[in-house]
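Only one chain is shown below, in structure tokens, and it's the form predicted on its own.
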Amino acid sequence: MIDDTDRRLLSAIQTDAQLTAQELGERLNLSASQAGRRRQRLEQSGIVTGARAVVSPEGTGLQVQAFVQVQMATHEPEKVRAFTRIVKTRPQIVSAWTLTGEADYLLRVYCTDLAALHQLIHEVILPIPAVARVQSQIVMDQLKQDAPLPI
């Protein structure tokens, strides 16, 4: 169960995530040791689940962000483990889900440039005997970053 104080604390950690236990006591009216002993016990339920270095994709050379839908022509669990195992292990894929509607899955991608977007599609995913088909959209803007949970 959480309060209003640990999701104040949610809030200030998903915005910035180095803060100190410090830093987060002055914030929610706490002494250090207190906001320091609340973010250790929401750590230890698994609610928070890690922290992260927010990174550019331009920075780093990825100048093409698309999603792309993947719809699976057999259901059969050793077919789709092969072709979720493909996607947990190609770092152009940062993150999947399991939809309900004409796709089965929506996969992010992310990569150099769209020749390399084409390599990704033509010769990983649409080769997986599991895949009966693939639809992608390129991102032109993203109108708003990925944002914090509202607690």
Contents of the next structure:
Number of protein chains: 2
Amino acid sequence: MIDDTDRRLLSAIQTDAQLTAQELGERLNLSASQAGRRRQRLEQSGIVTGARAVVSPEGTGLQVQAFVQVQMATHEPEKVRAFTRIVKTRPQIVSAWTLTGEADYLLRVYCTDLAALHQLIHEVILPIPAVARVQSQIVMDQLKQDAPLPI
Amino acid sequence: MIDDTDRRLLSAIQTDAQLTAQELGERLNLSASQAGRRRQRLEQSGIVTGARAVVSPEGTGLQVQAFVQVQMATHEPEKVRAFTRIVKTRPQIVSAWTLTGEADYLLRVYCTDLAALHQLIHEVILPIPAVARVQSQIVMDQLKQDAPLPI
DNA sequence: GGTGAAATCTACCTAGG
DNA sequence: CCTAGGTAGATTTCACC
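Form predicted on its own done; form predicted in complex with another copy of the chain now:
Full assembly next; the chain just shown is listed first.
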């Protein structure tokens, strides 16, 4: 189904999606046409779902990154929906996961400054009825960032 | 420096880095040449740092995603370096952040199954001398994923 | 694995504010 | 003078051999 060459191809394009078929072929010891065909097959089979440009947060004035853990007061479907709707709508919240354990949700947020983060938490998230408790942790340093999946 | 058209361009290519200059121009009401030129300028100025293919974890057999919070027993430079070296080396750990607050580090990990996650925690992370405590939370659902930065 | 037609990018040129 | 639009040569992709 997916062989070792595919795995190396996936690692390569996760680091740089703009590699040409020729460059991919050189890394994988394949001809450009074979490299391009493999990439196309991985896209069509749904293993590669797209490509995203990486934008420097600092370059766009986003100085503060944080993770916000949210514990729910209730799991009533209607109240939870109100929460998820706000999560999906707020642009500062770029990712949101449901987790096992104490914290029900983990949000990844980007803000221009600490005041904006404070405002997001106290004027947007905490007032949501379903929310019981919020704990935010600011990102001080990024040790490793979006490395290719371990495949 | 960076105007509203640039912001819309950045949002667009964060969702789909493979948009052609023509398609970008249609969305932004610009000619293809201008759209291409703006994208190129944003790349050269360092605001756009690259592009990454998005690979489906399930499609490659990675059934378990988790966040691992790590508290350090010490901050001795040498012991911390041993920790960061392992973090950078282990392919299952795709991202790692230093955080304010109780947990010193947050790791994002992908594993084939629960046993592999368990093994990573108990045989790799916990034995590191600098590590005092580890708490892992498994991702049950992804509500929102890598939305464009709020610019 | 290779080839060629079609699509895409991009450097250069021209026009308008 | 700076920004937008157009054009052509070079590059890349992809269907076919």
